[in-house]
Amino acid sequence: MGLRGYVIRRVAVLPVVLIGVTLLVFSIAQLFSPEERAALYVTSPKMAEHIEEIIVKYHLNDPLPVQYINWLSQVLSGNLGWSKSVNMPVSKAILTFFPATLELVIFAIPMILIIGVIFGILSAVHKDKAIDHITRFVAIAGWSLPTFWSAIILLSIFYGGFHIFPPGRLSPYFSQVVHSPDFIRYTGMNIIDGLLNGRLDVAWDAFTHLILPDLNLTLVIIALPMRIMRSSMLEALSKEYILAARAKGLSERVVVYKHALRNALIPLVTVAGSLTAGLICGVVITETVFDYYGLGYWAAHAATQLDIPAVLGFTLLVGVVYVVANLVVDILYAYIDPRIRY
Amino acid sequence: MIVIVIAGVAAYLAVTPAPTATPGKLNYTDLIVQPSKVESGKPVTVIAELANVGGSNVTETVYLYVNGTAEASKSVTVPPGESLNVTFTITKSAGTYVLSVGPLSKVLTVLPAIKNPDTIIVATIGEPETLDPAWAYDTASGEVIFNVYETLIAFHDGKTDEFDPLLATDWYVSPDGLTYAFKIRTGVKFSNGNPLTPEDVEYSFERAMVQDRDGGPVWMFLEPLLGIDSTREYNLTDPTIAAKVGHMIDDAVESNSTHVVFHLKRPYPPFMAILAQTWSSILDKEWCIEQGDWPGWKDYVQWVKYNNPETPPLQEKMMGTGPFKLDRWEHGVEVVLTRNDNYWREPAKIKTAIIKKVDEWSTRKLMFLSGDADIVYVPRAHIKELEGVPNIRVYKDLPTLMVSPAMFFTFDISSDSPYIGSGKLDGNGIPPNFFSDVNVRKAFAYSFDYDRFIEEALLGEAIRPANPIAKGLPFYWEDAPKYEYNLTLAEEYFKKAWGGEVWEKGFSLTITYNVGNLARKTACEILKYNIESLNPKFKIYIRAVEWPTFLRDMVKSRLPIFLIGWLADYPDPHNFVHPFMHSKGTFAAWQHYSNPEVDELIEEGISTVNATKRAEIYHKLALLYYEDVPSVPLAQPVDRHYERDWVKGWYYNPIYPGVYFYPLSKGY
């Protein structure tokens, strides 16, 4: 079976997993009484008076197989429902939150990738020496901080101190252009769409927003990819073929990248393609903090308040995102070592 | 400051040249700053008046010295019995300079560059609902509205008992109080150009009957004008009382070509109030049907249709004759308002206003310091952090028409509750009807510590209320009684309480608050602590439930205990006595608690119109509150404003729902 027998036996398997997530967390939501799940539209006391009206008026009351019936074929003519959390359509909020999320993933993975594999590298040629444990005690530390904790320094250094990288997606200005009627909007990723418009001010500022935010993910993600790198490279250098090729007399650079770095890194794709769907589908106090509201924080408040169309939604989301960026992963196992066929 | 100006005139002398024995002798006369309070970046003129009071010409460089340094200089000759302007023009970043020139000095103040000079900018927690004025009920969505869509009158600036005619022109209000008829304002259009009629006004509060969402604001018109709380108490699937009520509706609201008239069931005097509220807002008609929204009255079966629908018919979408028109909004960022310069008043001073949704307070408060922010929300946790910040205004001791949190004592507990330990006095429990014993109420009002309290977990910034009849609202009573703060009368009530058994045996019962409630949950500490120290037997036991488990066990009287707030729909008394002492009211209702002469009172006090005997009716309440104790009001909280100094012409009303832009602008 070639690679594209492979593709559309993954794709085939799409359906079937999720359903079967979507079924999970609709159990579980079952879990809470109809009156907590009702709680979602009562802010107010006075509202709590109409409770009884609000659990007929949304069928929470219904047994669980009818419920999940309803919700899937509202799903299968094209409703997700409505996400009464942001007040939205669940189809709305997918599309305002994902490209924001998206357009921050873009920018941040090969960041974190592309210096994790430099130092993870680094670190490895030059095990134990002073290099080695600066990248990890750095890496670590990074780790270590708190999300939150970290954010707000940064903002506070750059933003709060220096007047640069303001939080939010635009400035003021640049928000009213990309919402004006000569602005079209491609993707919804003001980078993207500022270029695509022959805006490179739009773009400009939009980058200027990304900066922070991204940078607090390097900051604590960067030891994973890193130590990641770090092992397999020094498995890959222990090697009988290293030592081959130490002793045909190449040199150490063509040693390491052209023989060790392809084999260490199918580890790495491996991690990379988990990173970024975690990324995508869960970065919820970096978007917080940085008032970059994305897929993350939309998911994490539908969650607290028990917004179960939105839960359901996000889930399904999520669960295409998974699959296609293991689908990806093993795309590129394939490329990375020739000896893998599908 | 002094050392600067000191200074100053030191460097002037070392460095002026001393004047010379010529019979020429220049006199420093005036030094004028214009202006004296200065935007950052903007030019500054300083004008040195000198005079040659000496018989020859007098040639000098006059030094403009800014914090004791030497900034311009300019060589003058002044002809003798002359007088001469020396002119400097000066740009200088924020801060406070002492100008001096000669022996002349003026303090400059230069205040921060006002950033987006015509925009508004709001930075603050949560958001809209919707934009639908039948559907809002919360206070975020009626910031948007109503500054978007206009009411028949308006609350006069701060007041909530005064009216200014907005979209009525002038009125007429029955002596039976049954009949209020309007008459509407000419020339008004709404921001697509459509001109407003009486007729949109009537389709406006019909709509809105018609919408009738469950747990939505609509029970304030219901309530006066049908005499129901709710259309869906008729069985509506049954088209012949379908359209009856179709005709109720219809009959309640009339218009002609000038006025619109509403007949009243009964007399309710919060009436007027509840008319100045987002719920009233006027919409077009055409508009609205354009949209897809109920097209009036067709024949009385079809509105049915739009009665209690799953989502707002016009959730995103806004069309009013207000100050401003709906940009956009951008959901989980910001809702974005530009002037409408058709306006039938004199146009906004601002072009933009944004409410921007910025949930971490780290960041709001960076925005709000660099003045990428205009006003912003301070939670109380956080209010010394902005002490002595320079360049921003705030306004204290707003008080609000809440009562926050008051202590709710259940009368009935539900028999299925877990928080009443083994269901009877035996120690290790309580009966559910523990708290039916008037003894034990007191004794528990008795035992809180209510100054402690708002110290506490307020910060101070709390009043204490006596009843539910907040101060602010009419027929408020200052001296009204209530409990404070006794432990020895506590104990005495614990010991009359029921027969003496609660005393001897000792009790055990379960309070919750709701996750995050902060002031709650000391409250419940306060609670337990003062009650377990008078008689080793008293158990208290507190557990952090999440809003939804909170929520349900409330409706469903299974918490002995319970603490909450109660917000105003509109300023009147009757909107806080019906949900804290009518048995079918809200918290009334899930306590159990019932007393026929309350609830006579309260059905009185409603449908009376003369202030006089409201007042005495409002006055009996606040005793009979005092001897039932059904429930102790804990605070009122006050709250606080904080905007950035060049922000002109806001005020306070405790009955708005936000930020009022019309009369706002920026500059010094």
The other form holds:
Amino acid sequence: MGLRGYVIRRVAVLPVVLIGVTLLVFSIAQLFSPEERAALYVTSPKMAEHIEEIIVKYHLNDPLPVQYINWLSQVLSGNLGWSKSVNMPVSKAILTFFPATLELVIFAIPMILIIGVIFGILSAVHKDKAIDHITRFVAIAGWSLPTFWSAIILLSIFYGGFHIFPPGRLSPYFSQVVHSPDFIRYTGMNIIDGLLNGRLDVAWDAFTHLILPDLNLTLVIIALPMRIMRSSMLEALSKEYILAARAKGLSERVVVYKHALRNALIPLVTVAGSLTAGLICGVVITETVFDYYGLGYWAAHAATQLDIPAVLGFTLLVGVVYVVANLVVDILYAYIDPRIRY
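The block above covers the form predicted together with the partner chain; next, return the form predicted alone.
A single chain, with no partners or molecules, comes next.
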């Protein structure tokens, strides 16, 4: 099977998986009473005053298949309910907070993967030497750190001690600039929008606010790609074709970076996809500690306010993001390693 056929087959399975995700979220919703589930169909504060009418209209006391079909039709039309924690529809809340988290992830993922790959390779090439022991110690220490603890320490050192890299997304002055009529919001990401508006000062201020959250994510997560890269590289370096390349007199740099690295990167592709999806959906603690108004901050705030539509909408988003991320990973995996297509 060629790459095109493999991709078509994987894409064809996607709707089935997505239906499974919706069934899971719908099953979670059934833990609540019809009055509480009625909030999933509210599109404005005024509708919240007519709960009994909503229960009848959307058949919330009918058999489960009927309820599921009605709920799914609302989801497909973009109605995920009303989020009382931010006083807006859930779909609008997702569109509002998603760019902030995406901006955080866009800068965090390259740092995590590049640093993880570099030190994973160095650790494997210099196995059982000083650099190997140091990188392994750092990886284990970082993986063991509670996210909230490392975030508080970073804030205490840099913002509390040196008064640099403040929390939040923007300084008060630049926040006013961004929300002024003269500033056009193209993407919702402050750095990109600042550049597109010709406001380098806005872009720089937004970047300084990203440094500590991204550093915190890197410290905590970098252990995973580093250890995977080390294990994959050690396995690749022990293969017969590597021994043959060395026997031909090729330099160690050519052997490591041309012959071993490509095969060693294959397991990291899967990890990269899962990491990206996890960061998009799971930076709740980091965003909360750094007062960074993204999806994670909104989800945590919604949970404390018992905002059921927001929590279920966030859960549905998490499922969709992971499904799409796994699809992308499968396609990349098949491209890198043609054996997967068969």
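Keep in mind the model is a prediction, meaning the values are calculated, not measured. Numbering follows the first chain given and starts at 1. Superpose the two forms; the largest set of C-alphas matching within 1.5 Å is the rigid core.
Enquirer: I want to check Val289: does it shift between these two forms by 2 Å or more at the Cα, with the core superposed?
Expert: The answer is no, as the C-alpha of Val289 shifts between these two forms by less than 2 Å after core alignment.
Enquirer: Is the shift of Asn79 between these two forms large enough to count as movement, that is, does its C-alpha move by 2 Å or more after the core is superposed?
Expert: Passes the 2 Å threshold, so yes.
Enquirer: Rigid core aligned, does the Cα position of Leu275 differ by 2 Å or more between these two forms?
Expert: Comparing forms between these two forms, the Leu275 CA shifts below 2 Å.
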